[in-house]
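This document opens with one chain alone, in structure tokens, the form predicted on its own.
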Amino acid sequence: MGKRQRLDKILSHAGFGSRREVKILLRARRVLVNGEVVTSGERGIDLEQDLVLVDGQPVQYREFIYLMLNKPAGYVTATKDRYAPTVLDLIPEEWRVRRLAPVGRLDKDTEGLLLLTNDGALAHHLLAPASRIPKTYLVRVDKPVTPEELKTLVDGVVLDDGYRTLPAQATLVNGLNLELELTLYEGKFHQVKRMLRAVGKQVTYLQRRSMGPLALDPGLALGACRELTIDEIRRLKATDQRNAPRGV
């Protein structure tokens, strides 16, 4: 790591509670460093030289955390909200002590992927209009989608407010034709409820299946959520524009 930061820092950051619950890890003398007992959070340590062990267990720090959730319906994607639960309701104590934001926003009414991550850089890359990340969804709709209203889907509708979207891909998931999977590389305010609503449709059901590389794990229960793998963090960061289509 090469620098010290404050034991107390490093104890929540590695999912040892709040500063407060922390404070009493320490005054309860159940933290070593170095071989000797600390009771104070002040102290400061470089995790490059100094041994930190909690009940005699080393202590593994890592400075941020990217946890997958499969979002229900129901809950706002804030980190807090006045009149309805928030996504931060459903994550563990032990990871929302480490100030967790949502990468992006679903509706209340919308389900299924959701990255939450403390590490603000790959937030902003994810997000930023430039960065054309792809995301993919499920969909269904009120009533059959025509081949010329995919069609429209693909090139790109003009909204209620004169925007035309960028081309998409879409593709029918079943013979009825209500339901489609469609895939952006932008995020405007409501873009997939409002595209379907200039084809006539309305959307009844919505789910996020993936963000850029990240597809929501099928063993992830509605609600819950996990950390990423090593090899979903590593290729979350390494994104770029090759899976954009022509004129994206």
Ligand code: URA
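Given the structure is predicted, the values throughout are model-derived calculations rather than measurements. Positions refer to the first chain, counted from 1. What changes on going to the form predicted in complex with the named molecule:
When each C-alpha is placed with whichever rigid part superposes it better, Val59 ends up apart from Leu150 in the two-part motion between these two forms.
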The other form holds:
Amino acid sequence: MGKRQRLDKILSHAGFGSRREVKILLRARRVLVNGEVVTSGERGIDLEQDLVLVDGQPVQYREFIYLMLNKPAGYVTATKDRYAPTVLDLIPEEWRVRRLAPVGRLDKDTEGLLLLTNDGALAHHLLAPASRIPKTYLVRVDKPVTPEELKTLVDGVVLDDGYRTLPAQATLVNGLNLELELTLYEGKFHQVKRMLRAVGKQVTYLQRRSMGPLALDPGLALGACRELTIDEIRRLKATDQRNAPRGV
Ligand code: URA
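Could you output the structure for the form predicted in complex with the named molecule, given that the previous block was the form predicted on its own?
Once more the chain from above appears, this time first in line as the rest of the complex follows.
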């Protein structure tokens, strides 16, 4: 037997809008459960046993959800924190499914692209060091970066714990040499800040712009999130060789 959930939550997850929109749908008597009109969202449903129809169309259970968040500063990348708001606080209720979790971590003061999903296998693949998923950051620093320092960042720098970073890509993005785009193929703790510190700079602003094939949507306001498109999900999954098409 499956798990019972509130009808309004199920309809929300299935793409029928916020709880408020679902309420309107229910009031309009457009929802049938096992052949009966149901107008209350509180009704407990088990989609393995109950047949839910909206305007005559069966509602499918969606196992996974994939969200892109434009993380603002001030939120910790965790599902719970005793002292600070978490990125989960920014997710609308209809998307807060069980086991929804951020994929990787951005510091409290870092902004930009954060993927959240309950697809544990995909998250695991994206985070596995062997996957070498590139992550691109916009980095602002307090002092100009010289061409030699830029080369050091690209070739590999020795961090405070003695670790030597893997080859990366770095380009200066403004004439003052205070802003760069840095692409890393690994994700050590506070890596960008520690790499810049290793060449004598303090990071004053950090934003993640992309993760693998997924780019931060320029139309997504700070603090807003949206579901990934089918194409974005497909491209993310395609980074896992185990999902690659077989044959020829
Ligand atoms: N590197 C950092 O130093 N901080 C982040 O949030 C992400 C990468």
